[in-house]
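What follows is a single chain, given as structure tokens, in the form predicted on its own.
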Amino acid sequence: MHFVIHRETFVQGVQHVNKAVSTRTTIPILTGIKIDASEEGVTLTGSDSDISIESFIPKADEEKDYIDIKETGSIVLQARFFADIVKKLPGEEIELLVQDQFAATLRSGSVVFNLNGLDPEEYPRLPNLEENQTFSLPQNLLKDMIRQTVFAVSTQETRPVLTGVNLENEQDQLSCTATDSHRLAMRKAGIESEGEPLNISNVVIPGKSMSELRQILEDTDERVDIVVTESQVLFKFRHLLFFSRLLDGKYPVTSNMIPDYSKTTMEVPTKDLLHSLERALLLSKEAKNNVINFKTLEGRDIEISSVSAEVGKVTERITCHSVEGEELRISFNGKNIMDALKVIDSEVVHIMFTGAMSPFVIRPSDHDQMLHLFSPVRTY
């Protein structure tokens, strides 16, 4: 294998495909980047049997050339250094020449680096998908809907199915959640489907996936096909295949978690809630519970109070833009709350409270395209 390739594509499509790759793999096969060079282009591809990301460099498009191929062939090279190696070179262009026992030579500028390559016969071949459940999103929505939910996931591997993203649809409407049964997090979407009616239920993708496929999506509206079958899922993007496993188990029904009711609501303004509870936190902080005591006064104003044996006590006042229904004394966690109100792009949040031990939602008060539900903490 013998190519030359312009150097900072090459840096991009490596650094995508690095994402994939594991250093504590069990198969030291995995711990490399294969790279196929054919009269097409290059395709790098990364893996670590959960994720696999494929990126394709072609030899050239409308603006310019990328490639020179002097001769086709494919080696894996160790990630760690390969990656690293890549970024510091110092040339516009990269010469990669592979001989007998996948010896690899690469040369940029007047630098010149021999790697030890691997077998690519040995590296795992890219799952063949089926592809009758698709449909498409913009990236820069699909970047969005995946911010406003992953950090809702679960940490803890007693639910292994906690800790990815589920994703269903109803119609045209695909709902994204995410919960670790303290709090739950949900964004939907309208989508575009091909063919067959979709029917998506029970898809949970690992919050790792979804963490890294983020980085990927950039902010435009060119959108990306997403197929699913029972065992994987994978991103289609112009020059990139993201392929990821799905969690084994049954997500929870989370449609009926959401109360329907209310005895008090409010609206309030988002950066003020958030401000507020940045500073109470500085306390509660403390105590390592994060408690966070929330009242109704007269009129429209909130009390937003912590303490902490060791350190204090901070209380402040909060005006609302209306506060209606049952006067109210809660507890929660601050920090459950500021993770969500980071990820609502609304000015206003409106609030509905089912009673001071019950769950309660809040949700941007000019869609109804996002929610977020939480559970209460009990103090006494």
Contents of the next structure:
Number of protein chains: 2
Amino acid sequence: MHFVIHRETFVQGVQHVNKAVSTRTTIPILTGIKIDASEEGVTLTGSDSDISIESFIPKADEEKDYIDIKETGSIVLQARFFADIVKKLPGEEIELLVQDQFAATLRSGSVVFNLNGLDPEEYPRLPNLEENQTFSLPQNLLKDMIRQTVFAVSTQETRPVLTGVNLENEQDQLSCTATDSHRLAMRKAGIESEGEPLNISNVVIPGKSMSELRQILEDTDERVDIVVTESQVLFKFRHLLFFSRLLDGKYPVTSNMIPDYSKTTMEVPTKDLLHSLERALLLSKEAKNNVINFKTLEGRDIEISSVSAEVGKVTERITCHSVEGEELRISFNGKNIMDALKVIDSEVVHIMFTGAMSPFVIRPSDHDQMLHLFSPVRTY
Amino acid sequence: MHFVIHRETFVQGVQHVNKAVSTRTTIPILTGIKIDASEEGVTLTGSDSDISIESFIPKADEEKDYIDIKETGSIVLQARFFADIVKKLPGEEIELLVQDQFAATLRSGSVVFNLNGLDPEEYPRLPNLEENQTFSLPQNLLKDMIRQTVFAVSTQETRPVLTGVNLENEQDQLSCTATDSHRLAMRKAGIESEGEPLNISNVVIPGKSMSELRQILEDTDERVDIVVTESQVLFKFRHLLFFSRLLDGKYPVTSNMIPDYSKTTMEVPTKDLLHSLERALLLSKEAKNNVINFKTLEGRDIEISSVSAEVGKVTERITCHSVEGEELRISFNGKNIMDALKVIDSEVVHIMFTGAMSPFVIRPSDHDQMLHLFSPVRTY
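Taking the form predicted on its own as the starting point, write out the structure of the form predicted together with another copy of the chain.
Next comes the full complex, and the chain you just saw is listed first.
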């Protein structure tokens, strides 16, 4: 293998696939990045066996020539060193040459690295997915959907299926749901599909995969193609392929958990509520349970308070846009509410309570594509 | 005690004194910040018994009124919570009221915090230093002197005196020196003193104190007054008093370690050398000894290289402005050299070697107020 490649383009590709590489893998070959030079261009691959990322750099596009391929071939190089090295090379171009015994030489400017490589034949092949369930949505929308749900996945392995985000469709509406059984975050969006009617359900993608994917997605409305199979999901965008395994097990039915009536409803300025909870949590964090007390006052006012026996207490009053229905006193995990308020981009939230002992719902006030559900905390 | 204070001014004062507060102290009262309201203004104090910081906020200055003092008095409040709380209060002003039993009430906007305080009588008094050895220098210059030396202090407690920065004067030249016995950093500056001729020597300030002080110093040429006594040093600037204890023990005489001749000298572009070492360290870090090989080539070229049996090797060539004297091959700790190059603000460095087994000196090429000394590493 022998080629000369535009440094910045190569660095970007290496950084993308490096996101999939784990230093803690038990499979030695997976600590490397696979580099494959064909007549068409260079393909980079990184994998930790849960996530695999493939990045293709074409020889040239309309804008410019990226690679001068002198000899095709492949090599696997230690990701940990290789990613740092290419980032710090001084020249505009990098020459990569592989000789016998997987000995690679990397040249750029007046710098020469001689690196010990690994046998590319040992590197596992990526799956070839049958594309029977395929749909697409814009990169920036998918990025938002991940941001607005993934924080609510469970971090405990007692119910593994809850550590993932569940995808489901109802015609051309896709919903992403995450829950740790104390709170639930759900986000819907319109999708485009081709051919057969879609039937996505119980497609549970590990939260970690979603977080890595979010980091690679860009703020553009270029579309991502998503291919779903029994055990894998594939996201295709630009010159990238992002594979993730799916979680086994039956995701709980969440639609019937969401109350369809309410006893107390209110419209609250999002930032006021968020900052008030931040202050109240300064004390309740100490008690380590994040419990915040909430009650309605006369008129349109509500009161947020929390107590720490050791440090003291805090009380704060917020004036809402509207408060309707029964009086209410309720306690909840303030940290969970804050997590949700941070991903709601609307200026006002609509809160629906169904009593002091029952779950309650927070939504943005200006659209119904997002919903957050919380269990209260019993304090007596 | 009862006063209403401008929030931003109070927050800044609290943040400054909070730098001295340690959560790991064994003296409970020192986990707090002392707040003292007199007719003249509010004094804040934080201390971990090594460092003490006092910040005075006057009732008013030419620009504006900061405090409305309704009743004098004092209280100690838990620093950990108090510093976060004042930062997050919503109003432009904060009202602080202390009732019986050290119960403090903090009001701002629609927020009320009730905090349990501690007895201010238990708080240790700060020393009243006799001002017999006093000099001054600009804040930004002192900040630079700390940045350019403190990284070289020893982190090992085997010779405690080496964990500090040593101050010495020769007439109106002050020198700061730090060494961990493998490398030494020295910076000189002109100072102004009043009254008696100065006689500063063996004034060893803990590296940690210097680092904290550096964070509070601002990039202005307003002067800092420095008072030195047998066991304490005091830095006075703006409305701040920064006390640090001094380290016991005799600081080694370093002036005779610096070679006054050379066998090979060169002028090297600082950034080229720095980036080259960064790349070479990518491999030698793996071997965990940071050893870099250095040799002179024909003409004005030098070669930097490093080897890791597992990963591979790197070789790089740098063209210098000049190379004079004997040929040379030497090995050194590349990380130590990088630390020094990062604080040299000059574009070119002057390097003086005295042989492969002897210490060598790096200086900025455009002034002689700074010097870095290094021991080579034996590789055979």
